[in-house]
Structures are given as structure tokens and as C-alpha cells.
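For reference, the chain that follows is the form predicted alone, supplied as C-alpha cells.
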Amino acid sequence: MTSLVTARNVSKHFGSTRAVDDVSFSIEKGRILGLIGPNGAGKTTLLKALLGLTDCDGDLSVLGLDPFKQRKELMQNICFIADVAVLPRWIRVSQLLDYVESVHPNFSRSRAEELLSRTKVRHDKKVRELSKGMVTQLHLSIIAAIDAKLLVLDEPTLGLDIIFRKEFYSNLLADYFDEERTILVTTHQVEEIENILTDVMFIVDGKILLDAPMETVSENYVELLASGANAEKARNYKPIHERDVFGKKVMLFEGTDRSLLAELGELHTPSIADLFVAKVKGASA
């Protein structure tokens, strides 16, 4: 596989605060990576470094370029969606399409028009006259019409209702993603993107706790639902996290042979949210 992003010992300090602390990772072409972390974990700082909005220590390459020194060239092949409020509220939809067509060489006006024709977004409307869901549809239609290699999504569905959130990710897969493109997405609504991710990365206090393909996660981690004496026996295999559910114990194990646990209770693959909580609490302990 070909790495679109390569980070080696990347750090960013603000005074005594280490927002990003000596991280190393790579993001391959044709992957969908979920960057998961609590508020203040370093996600935004890391995204800013990838987008060339801030410098950093260490070696960082995005599409073979230094994002801070070669940002103009880099942005020809990157698209970015944060909160939809970044679109000017005074501009009309038709004017917005005119503007993007005039400034971005890789934008296809016809493609954007085709995608918008599937929505209720009217060309004569101003952004401020659209619902938040419509603004998201407009934003995604523009992004999907740009021939870019990397799409960065930072809480793209924040504030949207569940129907629009589902439609957003469905349209993203249908209209944008392919094996030549890569998507990096951050969100606190982990359960909504879990089924589309190919890779996951946990970041806490500027450090990476987990960086793995989803298939590896399902192979290396398992949850056991047990009670009584079986729960006591299971503790001998050193779970990394334990919680109570309706009087039973749910224990999460890393790298433990499933055959050793199978006779002690029910086995399940942990959700990304549960795995994240376990890794964070384990790191704190």
C-alpha cells in the first residue's frame, strides 16, 4: 500500500502543554481512518498540522509534501469539512458554486450540479436560508465534486439529527470514497462511523493509544460476559477493563486466546466506544 500521510516523532507544544506528543503513524491510500479522542486530546492540533495550519516538530509528510511549507500545493489535493458554519451565510448557492469553480482547478461544476439535483437545495437560496442538514448536503456535494486524494472530516455531522447523519455517511461512501481516495474522520459519535471504518486511531493527552486496522481490532480484543465463579476465573487472564451490566461482569481482554474464555461465558467483539473507554482508563491507571 502507498502512504498518503507519514508522521515520525511529531510533536506540538504550547508552552508547557504537549498538545501532540511524539506521535508516529501512517495513513494508507484507499482507507477510512477514525481519529477518536476526548476533548483536549490533541485531535484538532494534529489535524491542523496535517492541513498545514500549524508547524510542528518531527517529520510530517502529506501526499509527499511538507504541509506547512508547501500548503498551497497540498490544498489542491485535500478537502476539509468541519462544522458546516464555515460556509458564508450571506452567499447564494449559485454564487458559491461560481466561486469554487473559479478558485479550485479540480472542481467539477457538472458533478456538483448532479449531486445537488438529488437534494432540495435550491440555487437561488442563501446559505442562511437553508436548514443545517441542507447546508451539509451542499457542502458534501461541493466536496464530492472535487477530485482530491484526501478528505479530512472534523465532527462533520455535529448538531444534525439522526436521519441527516445517516444520509451524510451513506452519501459519502456512494459519491466520494473509492480505492484511490482516503478519508480521515473525527467524531464523538463513534457508533455511527464504526461500520464504515477500515482503521482506527485513539489519541489521548497528545499520545496515540491505539493505531490499527479494524480487522486487527476484532482479532486482538474480545469481551466476556460472565458472573460468579466464572468471572473470578476470568480475572486470572488479566482483563484490561471491567464493568457491571445487570449484575454480570463485562471484561475486555487484549491478545487473550478466545478458547480459554469461551467456557466462562458469552464472547463478543467490543464496540469501538467500549474499547476506547477501556484503553483510556487502562492508560490512566
Second form
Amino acid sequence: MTSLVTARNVSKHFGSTRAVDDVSFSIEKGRILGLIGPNGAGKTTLLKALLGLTDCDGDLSVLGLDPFKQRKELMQNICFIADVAVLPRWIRVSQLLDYVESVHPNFSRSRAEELLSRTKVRHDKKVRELSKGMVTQLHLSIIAAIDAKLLVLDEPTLGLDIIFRKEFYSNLLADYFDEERTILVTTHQVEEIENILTDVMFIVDGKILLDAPMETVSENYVELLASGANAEKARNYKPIHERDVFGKKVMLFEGTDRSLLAELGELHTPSIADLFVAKVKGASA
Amino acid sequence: MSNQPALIKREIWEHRSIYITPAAIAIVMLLLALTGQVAISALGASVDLAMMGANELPPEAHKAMVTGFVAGLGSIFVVAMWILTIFYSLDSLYAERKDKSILFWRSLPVTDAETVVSKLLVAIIVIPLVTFVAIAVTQILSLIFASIWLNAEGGNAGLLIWQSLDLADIWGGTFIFIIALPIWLAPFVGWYLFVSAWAKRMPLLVAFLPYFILPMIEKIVFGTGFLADAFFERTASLPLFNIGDNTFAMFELEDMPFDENMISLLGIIDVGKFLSSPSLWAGLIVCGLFTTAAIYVRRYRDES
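Condition change, the form predicted alone to the form predicted in complex with its partner chain:
Following is the full complex, with the preceding chain placed first.
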């Protein structure tokens, strides 16, 4: 497999704060990577470094380019939706399409028109006249019509209602994603995207806490629902996290043999959100 | 540079005042001309006398009057153009930060330099070109209205206006003036672009306060008035004319006497003198430095 993104010892400081602290990772082609972290963990800073919007220390290569120095070339093959509703409010839909068509060599006008025709977004409307959900549809239609190798989404569905959020991700998979393309996404609503992710990365205080394909997550981590004496026994296997649910204990184990635990109670693959909480608490303990 | 046409079009979409302002002035002036003519017609006999007197004047006087009248129509547009340029430049890199659309613009394969340069080009070339078109249309329509009126009042528009009219001269002179002015004032435009990219808030205040504070500091610390003189000199003069004290107070355009100098606009314009003025080139360097700083700020500032 080819690495689209390679980061080696990447750091970014703001004064004495280390927003990104010596991280190394790579992203392969055709993957959907979820970047999960609390606010202020350095997610956005890391994305900005990948997009060439901010410079950083260390070696960072995106599509074989130095993102900060070769931003224009990079942007021909990368798309990003940063936060929400950043489309200029004064622009008309038709003007927006005209503009992207004239500055972006990999933009297909007809594809964008086709995607837009499935929505209620009309060409003669200004962005300010559209609802928040429609603005997101418009943005996604433009992005999906760009033949880009890497799509970066930073909280793309923030402030949208549940129907639009679901629709956004299903459209994303249907209209955009294929094995030639790679998606990097950050979101707080991790439960909504965990079934589409192929890889997951946790970032806390500028450091990477976990970087693994989803298959290994289900192999390495297991959640046990146990009570009473069984819970006591299970504790000997050193769970990385423990919580109470309806009088029972839910324990999360890392790298523990499933057959040992199976005798003590019900086993589940933990959700990304639970795993995240366990990892963050484990790290700070 | 291939992105420039699209970028400039984008600016005109966003800042519709670029064409609405001159168009509105043109409409107001033409309406005033029409109502003014009606009002003057009410004076009756005195108009006839004035017109008879005008018929008697030599051709040079006719030409001077027509040239003065037609060229004078442009003055209000020029003042409006400069105000428009100031507001446009100050808004051009500030609005996109305020509404966060900068994140979208920067997600496209366009460099910060291309973007900032497109805004500079709009300020010093596009706005003047649009203004020139508005002036030319206003001049032609005003002359047509005046002719109709003159003929209706028993005057001879052919003799008084059209025979004395040298449009090539008026438009040529106006065009050079209107292109030269923003180039001369380019250091201010560069400063406004920089403030627009840099100011956290209230770019207008940030841009204008130094005009007052810096000369004051200079006066207090050094007891000199170099900056105040430099600011005044730059705004009140334009080394494009070969009459007067080598400079031309542009705000006195309307007060220009109808003397023989006004027979030809091109006759009083000296492009060579303008281009060989060291102040012009010093100003362009200042503009270049501020523009570079604006590009740098847009590129390096972290907006989050």
C-alpha cells in the first residue's frame, strides 16, 4: 500500500503550549480515518498542518508534497470542509460553481450539477438564503465533484440535525468514497461514524494515544459485563477501565485472551466512544 | 496569473458597490441636469440674452467652456471613487475572516499571493475603469440633454457644443487622470490592504488613527512635521500636470478657471513628468511592501 500521508516527529508549538507534540503516523490510500480527541487536543492544529494552513516542525509529507510550501499543488488533490458553514454567505450558488470551475482543474461542473439536482438547493439562491443543512449539501456536492485523492473533514456535521447528519455520511460514502480516495474525519459525534471508519486515531494533549485499524480494535479490545464474584475475578486480568451499569461492572480489557474472560460474563466489542474514554482515563491515571 | 480573471470576477460579485456607486452617481447627476434645465428655462428672457452672448464668443472660449463643463462632470466621480477604494481595500481581506469564509477560499488551489494581488488589481485598476465608463456615459448623456434643451430654447447646440467638443481629448485626459490617481495613491491602498488582513477588529479605525497619531508623536519627540507634510503632500497633489506649481490640487478641480489652458485636457497632462517622478516610484515600493506584508499575514496567521 502507498502512504498518502507520512508524519515523522511532527510538532507545533504556540508559545509554551504544545498543540501537537512529536507525533508520527501514516495514512494509507483508500482508508477512512477517524481522528478523535477532546476539544483543544490538537486535532484542528494537526489538520491545519496537513492542509498547509500552518507550518510545523518535523517531517510532514502529504501526497509527496510539503503541505506548507506547496499548498497550491496540494490543494488540487485535497479537499477539505473545515468546521461548518464556511461558504461565503453573499455568494450565489451559480457563482460558486463558476468560481470553483475556473480555479480548480479537477472540478467537474456536470457532476456537481447532478449531485445538486438531487437536493433542494437552487442555482439562483444565495448561500445566506439556504438552511444550514442545504449549505452542507451544497458544500458536499462541490467537494464530491472534485477528483481529489484526500478529503479532510473537520467537524463537518456540527450543528446539523440528526437526519442531515446521517444523510451527510451516507452521501459521502455513496458519492465520494472509493478505493482510490482517502478520507480523514474529525467529529464529536463519533458513534455516528464508527461504522464507516476503517482506522481510528485518538489524540489527547497533542499526543497520539491510539492509532489502529478498526479490525485490530475489535481484536485487541474487549468489554466484559460481569457482576459479583466474576467481576472480582475479572479484575485480576487488569482492565484498563471499569464502570458501573445497572449494578453490574463493565470492564474494558486490552490484549486479554477472550476465552479467559468469556467464562466470567458477556463479551462485547467496545464502542469507539467507550474505548476513547477508557484510553484517556487510563492515560491520565 | 491564470486565476486572476476568476478572482477579479469574484471580487465584483462580492463588492457590488464597485459598479453600483458610480452608476448611482451617474443617475443622480443626470436627473439633476434634467431638473436644473427645467428650472433655468423658467428664467425665460435672461436665458435668451445669455445664449446670444454665448454665440458671440470666440471658438476658443466655446471650447474652453465645453471642455471645462464636460471634464468637471467627472470630479464627483473621482472623489467617490477614492472613498470607494478605501472602503473596498479595508474590507477585502477583513470580511472573509469575519465570516470565516477564508477557510473555504483557502481550501481551493489558489495561493495567498494570487488572492491579495487580485484585490490590489481591483482597487487600483478595476474600480478606476468602471468609474471611467460611468463618467463617459454621464458626459455623453449630459451633452445630449444639454443639446436638446439648447435647441428647444432657440440656441444652436451644434455651434455651442458639438463643434467645440473634442471628446478624444476629454476622454483621453480623463482616462489618464483616473488611472494615474490610484497609482499615485497606491501606498495608501497597500496600507489599507495590510490593515484589512491584519486588524483584529475595526479596520477603518486602525487604518486612519496612525494618520493623526504618528505625526503627533513625531511633533512631540522630534519637533518636526515631516510625516504630516508627507501625508498632506501625497493626498493633495498629483505630479501629472504642467500648469500651476508643478502639482495639481485635485480637490480644486471644480474651481479651475475657464482659461485657455482648459482648451485641451491632454495639453495640460504630462505623463513623462508623472512617470519620472521619484515620489511615484517610492510610493509604489511602499505599496509593494505593504501588499507583501498582507500576503504574509494571510498565509501565516492562524485563524483558530
